[in-house]
Amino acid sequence: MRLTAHIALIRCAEPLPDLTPEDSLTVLDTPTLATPAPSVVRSARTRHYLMCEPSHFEVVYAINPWMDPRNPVDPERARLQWEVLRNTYLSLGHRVDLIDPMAGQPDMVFAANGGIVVGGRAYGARFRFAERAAEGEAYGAWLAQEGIAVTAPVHTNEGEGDFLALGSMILAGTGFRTSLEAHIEAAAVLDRPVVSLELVDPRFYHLDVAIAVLDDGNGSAPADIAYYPGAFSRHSQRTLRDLFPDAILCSEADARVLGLNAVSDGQHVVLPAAATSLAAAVRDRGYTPVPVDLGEFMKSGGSVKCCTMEMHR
């Protein structure tokens, strides 16, 4: 009866209250924390990703307090690591299709902020930004040529960066780069409840830098997430207490090397190799870590669920 009352209540299209980052609750940076793992079996299950080659991809703008374009991208480091992390997603038994990447579109390589796809039905990417708008119309094209059926935005949103499809639900970011309104019109569009989530520090500027969905609750097991509180508002942590009671609790050291930029197929959690504490975390929760290093994707606030646009049954 709970998690019913949120949803319909954060579904509504009344305003959440203005709150400042000082509104958050203060979070010391502690180790990551993980509740003792659950009597459940961790399995895995056959994903579909699209993925976008970093051809283009290089630091020219900023527009997140990641990017300087004094600290330019080494563009075949970027390419091995990207190439790293596709072939990973091929070792466990994934299927990954590419998108052409388009030139004068630096984070295109970003594939999740491109729409979100969940049972056929795509709500396309509306972007903030005019230096990433001509990505929207580009995936958009791709998931339509593939037979998806493809809702064009008309609030801003961008996509999987502050979508999270769950088996149950959407939880939803706003405050940086995605509007309520669009929260609104995603549950339409996709048929799905949506839960919304006010991000309040601008390093985590997307959901998906400021939680990691382990489980999507579509197999056996119940749905899991890891996230860092430090990232919320103080209305949006006591929901997410709420809905997820054992959730994972990211330190800032991890959050702030992207460790919740992280993809998982229900029993492999492949995330950025620097996040060492929430590796261990979710290994004692019974996953199994997979660790790669997407260094020169942090230059434009970026790692590995910011590269990954999943398919979602």
Contents of the next structure:
Amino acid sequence: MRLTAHIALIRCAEPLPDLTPEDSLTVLDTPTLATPAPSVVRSARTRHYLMCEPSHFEVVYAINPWMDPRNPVDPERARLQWEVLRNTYLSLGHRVDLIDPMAGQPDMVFAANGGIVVGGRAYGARFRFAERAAEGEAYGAWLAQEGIAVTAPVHTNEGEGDFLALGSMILAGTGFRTSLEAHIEAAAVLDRPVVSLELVDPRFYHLDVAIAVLDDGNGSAPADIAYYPGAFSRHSQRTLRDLFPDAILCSEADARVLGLNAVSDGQHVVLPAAATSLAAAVRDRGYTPVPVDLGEFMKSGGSVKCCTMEMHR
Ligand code: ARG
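Form predicted in complex with arginine (ARG) structure, per the form predicted on its own context:
Entire complex below, previous chain first.
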């Protein structure tokens, strides 16, 4: 049984954008008879997110294989899709703060890249490409003004694009954007063990398009992830197998629609709607998939998680 977003979003404090049926999300929360009883009861923890309005979002340069300035963004559609995402978080009871977008920084909408915050400390971002360089300082200033101790990075890193925080460790990607030196720097700044993982497929240039954290392991359940093995070098595939023998293995088809670029509160997994097999796998594990369409952002190589920085406790 499918409930439409209009129902799920009723509790939002802010006025809703005009949703067309096409833009509505579906909340698949009614188990069917075919679903095996999940062995773990999933529970949501209230989260604190930072987002950036897509006021200046466009594709005018290409720094990853998804981007082609000849395939322009529809600004109104992008705005609507982004509003649905924000309202989804609000309707799930989460806090969403906003950072002011800057003219001339079209990728600033991808808030995940602005740094990584764990336990009141932040490790700032230092972008690989000059086109995004100014974002690092803007996000760092916003976090500092929130009272978070921000360490400015020496080494190149793109925040939560390549750093995924779990309760006991940080998973870190390298190969396209974030440097290995930054992994060591992040471990020192955030005082957490960091596990380095090597990305090898340019379509999956950030860790957060190759791994989805379903449960961060901060509650009663153990850490739980989904990942696309083909995004990783052989030795990193082995690391992931050893650390997460029960992980969901995502298909290439679902990875290619950026299905792994998901945000979970421990129960609800907000993910790109096109990743239907992944949604089914997530549901079989006792989570509630919440599909959203962020098709305009895919033109830039981003989706749900990219648009969302989490202030991890
Ligand atoms: N166009 C952006 C870039 O290539 C997309 C960033 C996506 N963000 C992410 N967290 N994966 O930098």
